[in-house]
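There is one chain below, alone, in structure tokens, taken in the form predicted on its own.
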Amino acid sequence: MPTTDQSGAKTNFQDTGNGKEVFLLLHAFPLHSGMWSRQVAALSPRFRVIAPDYPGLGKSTPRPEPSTMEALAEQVLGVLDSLRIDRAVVAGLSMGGYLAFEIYRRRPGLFRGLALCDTKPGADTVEGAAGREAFAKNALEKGLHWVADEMTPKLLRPQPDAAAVKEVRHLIGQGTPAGVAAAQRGMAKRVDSTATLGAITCPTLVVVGAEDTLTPPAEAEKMAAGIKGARLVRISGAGHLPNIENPAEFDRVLLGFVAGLPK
């Protein structure tokens, strides 16, 4: 995977495809963009993928900060004008649904088309600020197997597959405990984007798995609702990972978004 340099911490990200259309993926807490393994296959014979890990999680270096959106959408936004890219549909789950947003406060230019994915447009409360604070220090002490019993039944539907526990573990483990950690610490900073709802122009999918209890289907539902033109989509058989646990059906309605994007 290819790296880039930045503050003396190197980025890694996935640069599939040789589309001159772009597709801008961003991953969900604790995982790394290895989630987008059957979106990349989907979308590479069209499409030129990109799919950065964060700080401490896959492959990017760790670094002592909290992962905010701000110093995440610094990253995203240095990968992409390293490689020159000005415009993209992106693409963003749960933790990389809060990234989108930020990124498009800073670069709306950049939205060809946006798809938020099992995520939400409001800020942690003192008590949810809290609740990270310990899972970041947990973390740092207890290690990745923990997380995975913690998170895993979260981001799954209530009665998974057992090929989809081991997936979601193993991604897990791929990552750094000091990773896990930073990401917690900076979501927990992140700005109320609910206003940034209503300054949306591109078009907009919003996805959500039927059984997804963390974001759950009455959540996007309010959030498509202050997009203007916004779809929504709720996918069956699906938690917080639906494009995991129900990947067919999660990439066809991709897909069929992409589509119908003007050019």
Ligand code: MLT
Second form
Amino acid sequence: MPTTDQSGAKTNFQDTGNGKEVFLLLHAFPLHSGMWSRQVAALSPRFRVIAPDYPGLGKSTPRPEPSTMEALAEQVLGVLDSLRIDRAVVAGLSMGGYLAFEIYRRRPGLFRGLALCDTKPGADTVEGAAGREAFAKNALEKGLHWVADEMTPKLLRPQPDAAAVKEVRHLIGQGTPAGVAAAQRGMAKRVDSTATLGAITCPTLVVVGAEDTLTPPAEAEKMAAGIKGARLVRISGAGHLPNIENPAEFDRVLLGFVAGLPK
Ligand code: MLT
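Can you now output the form predicted in complex with this ligand? The one shown was the form predicted on its own.
Full assembly next; the chain just shown is listed first.
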């Protein structure tokens, strides 16, 4: 379901399920909301699930400017406002977590609960940001096949299932090189969210794939220790995308988290 801004650019989002309570799912780079297919199926019998695509990823129109967390937060909050949603459980995975921090800074009252999955609060180093710029240029020049070759091994556990490889490559292939470049350039500009951790007052769950090498369990432990009352869960048999590599455990943990939230 798309919303369209004045310039005609479309922000696509899934809007599934009929429950009164809302789940907002924020996807990872360089994927799109389709990475949440199993979670949408597990949650939608009880929740209304909103899952947006960032510009140029999935079905949202590419935009020439970097997909900064500020710009994405504005778009996502615009979608929620258009649906008159003012309260949600928010789950963000990796880049989705970076975005969740920005949304939290803007609208803490939105959050019934927060699930931070395979993400981290720190900003990029100078070298890290330069690496993203090089990646953006390569993506524009070499295309999505190159992006999939680069990213898929990093996103999955060291010995991934062939089906997971196929799924992740397929999700990447549904984006655009412009969307990939914009996301990399936007992430390079993100602010350090470490100070935000101490400001989070909603119930928080930290999830990490036990074999995640991009945001390893040690990072997740540090992040969880910085958030008052946060619970950390490691998902076995999974790398950076535990929602795809071990959805049974991931969904059980997520549903258990919401079951314990105050109404
Ligand atoms: C992601 O999965 O969203 C990316 O690994 C985030 C990043 O590149 O920092």
